[in-house]
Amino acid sequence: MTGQTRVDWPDSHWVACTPALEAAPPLTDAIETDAVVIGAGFTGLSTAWHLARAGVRTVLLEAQAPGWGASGRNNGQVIPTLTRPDPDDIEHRHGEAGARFVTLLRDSAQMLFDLVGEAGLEAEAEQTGWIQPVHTPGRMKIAERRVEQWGRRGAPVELLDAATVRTMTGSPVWHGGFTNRSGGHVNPLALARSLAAAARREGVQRFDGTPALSMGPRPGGWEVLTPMGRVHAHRLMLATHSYTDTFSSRLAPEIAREVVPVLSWQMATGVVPEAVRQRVIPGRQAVSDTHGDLYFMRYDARHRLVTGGALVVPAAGAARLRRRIGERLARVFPDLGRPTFDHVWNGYIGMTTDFMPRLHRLGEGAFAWVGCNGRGVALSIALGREFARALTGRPIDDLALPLTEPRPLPAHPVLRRVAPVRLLHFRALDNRELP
């Protein structure tokens, strides 16, 4: 029995510019291993790589191909924060585990860039920093609060006034903001494919075109059923995120119903001339501001501006976004003018009601997490390392894993259908000044 199956996602700019990955065969037999990881996105790939480096025999099951889902479809911004809550709130809610999680979050971008170097990954990685401009004067209080809280914890953050933001971005529309120098951006599909290749070199046994249909505890570990085979493993990591019920509604229904998958649109312009790049984000930082209907952008390695937007109604989305985001960029960056877009694509991001990820222990030797809330690139890589440590026997009290029990959202099918309408609420809030 399948869930919300969809395999016709539009090809992205990243597909067009990223070297192909050697395919792995599907699983067609019953096998045994030390650990099984379900999902070859950032979390699954990072977990599998770290497990293999620790000497753990690891099987990686992927329904399509590495990076097919959200990990290969996002903007590629490497941001070492959540959208919310802030560090003090996380620690208040989760105590010592929350404090360890905040430290992991603080270091998550650096961990990603370090992994790129250690594993020799070809990911078009640029650690140029991340800027969060604020779009109304009153929202400078948000930047001040975040700089104070992250600075108190040793993060490389700095408060920026309006003039500095204008110099750093080439835009007159923002009123200040802050920066974190550890951030940056990557080609996300290249990162996924390169990490998949690196994991295979470390001995990870990967099976593509092999969706996990169901999983459950068995004597001595866990069993995962696939269309043509099964895996028995001592340990298990579920890393399917917003696509948990895409190929089977039986896989982990409680976890699938913890998040609302929201369609996110990404776009890549034509090549921006060098003279314009010297004025528009000349430092090549990743930029994402304080709008609920987010303004975000970064350059890729070919000097295209990769940006995007959100829609309440997805019909004719590519054409509508070309017009609307083109007008937005021309207004935000007068030196850029109105650009053309060579690629428009989309994919799901997993949203939670409080913007906090959900991390779970499913039973003895099994873990999962969902709810990246649009900040999954750095966090997924970092949590992959942390879950690998848990799977190799490190005490939970030593790890940055604020674990909770799965709590499915009531009326989840209805929430999935009406979630895009919440964008209207965000737009209304964006037009209000904070007191």
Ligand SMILES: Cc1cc2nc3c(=O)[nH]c(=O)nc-3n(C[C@H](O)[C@H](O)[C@H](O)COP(=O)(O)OP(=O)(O)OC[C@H]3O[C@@H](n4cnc5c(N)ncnc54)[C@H](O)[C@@H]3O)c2cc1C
Contents of the next structure:
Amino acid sequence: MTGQTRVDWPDSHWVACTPALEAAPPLTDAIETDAVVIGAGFTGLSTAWHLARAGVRTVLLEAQAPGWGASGRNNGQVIPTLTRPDPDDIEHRHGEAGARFVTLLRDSAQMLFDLVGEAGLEAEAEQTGWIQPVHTPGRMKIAERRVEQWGRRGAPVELLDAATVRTMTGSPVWHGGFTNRSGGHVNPLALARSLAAAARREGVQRFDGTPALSMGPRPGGWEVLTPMGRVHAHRLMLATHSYTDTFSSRLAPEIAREVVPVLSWQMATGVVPEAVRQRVIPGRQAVSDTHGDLYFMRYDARHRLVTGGALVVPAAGAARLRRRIGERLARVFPDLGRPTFDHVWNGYIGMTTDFMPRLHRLGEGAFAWVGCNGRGVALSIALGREFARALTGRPIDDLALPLTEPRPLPAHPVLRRVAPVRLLHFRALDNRELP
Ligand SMILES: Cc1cc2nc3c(=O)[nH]c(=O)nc-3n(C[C@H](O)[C@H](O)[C@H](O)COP(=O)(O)OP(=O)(O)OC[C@H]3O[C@@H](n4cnc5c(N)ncnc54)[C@H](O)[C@@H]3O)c2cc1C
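To test you: the structure above is the form predicted on its own. What is the structure of the form predicted in complex with the ligand?
Complete assembly follows, chain above in first position.
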């Protein structure tokens, strides 16, 4: 491994089951290029792939290796919505750019599955649909509102009554819900690695083990400094998301402070026997419900259920979650019994105060976004295409980019420390019926 960095991978199910990616060397030179992309998660990879396809010479800098951040650690649910706000609200707040963004969201899952086909990606992709069951009778009005708003915009959504949700999930705990048939799930690390390989085939020059330490405007474009090199490029995409200040506090402090990184824990059960699978989510949809302390699960290609949870206090988190989520799954799916978990891992989700992502133009020919709020698999792939279009000169008025000015959160270090306590608030709301 001379000249290559040792990557500090989490002990995740995805790392255990995903084929390795050919490593790229660190940057040790000064180079000139058309575009530089910082961060090789879905956003950076999709941006770089689309730029290269448009004939733009592109350099991709990654501090560790592709998929090391949220993109390789997540639940892999391909969901064409935000957690909130709903489409009417997004359009109300952001006008025409908001309306284009809603259309992008509507199409984002389909776009991901189309990209898998077009680029020939090995991502264990299953377009089986996404279900959002509701956990109290009063929350059916959330499902009704979403079906009405998305249905009006042509999304393939359908309201589900309690009996249908019970048949589709094998669970008696939910009171109905809705489904979007364009959703589904992927092995997220496989998607990241496969897209990285595809981007390289398209001519993207990738450097692993290469943290961008700082960036700034220079005559004719942007300069990015790394530990052993530098890149000068006409255009720049900052795609470091919740990990923006992990490797350099100088890189983009005003962007890093716009989101509160919150740990989300993931875990995979052993193989679920076929007889049980015929009753528990037999259609293999991705499922995530209306709890603030979210219930979510999906099968992977090896028939394990990949699920997880959140914790107020991270200490001894893996052991506590094995117990708590084991009990939860046994209660939610009586046919499953009490599962055991082979892997427990976590990653940071970038939360904003109003659950709306933040999209920015950092200056002439430079963009960034943060704040997926846990719904970024489909969105980051779709936004990658959109940012690539912006970087190749498409007018912003044609694009689904509701840009705002960066607004760092006041008292960010304090917020970051106390954020997990918000879970207690979500749990209290979960136990209440809607008025
Ligand atoms: C545990 C978890 C579960 C989730 N589950 C789901 C889900 O099921 N469905 C869904 O829609 N969304 C989910 N999400 C959200 C989703 O994973 C993210 O929105 C998405 O992966 C963001 O992709 P990204 O490329 O923008 O960021 P990331 O994947 O985080 O990529 C950022 C990259 O930048 C690199 N980087 C950081 N700093 C530097 C630097 N200075 N120089 C160079 N590189 C740098 C990092 O190493 C990283 O690889 C989940 C997130 C987490 C953490």
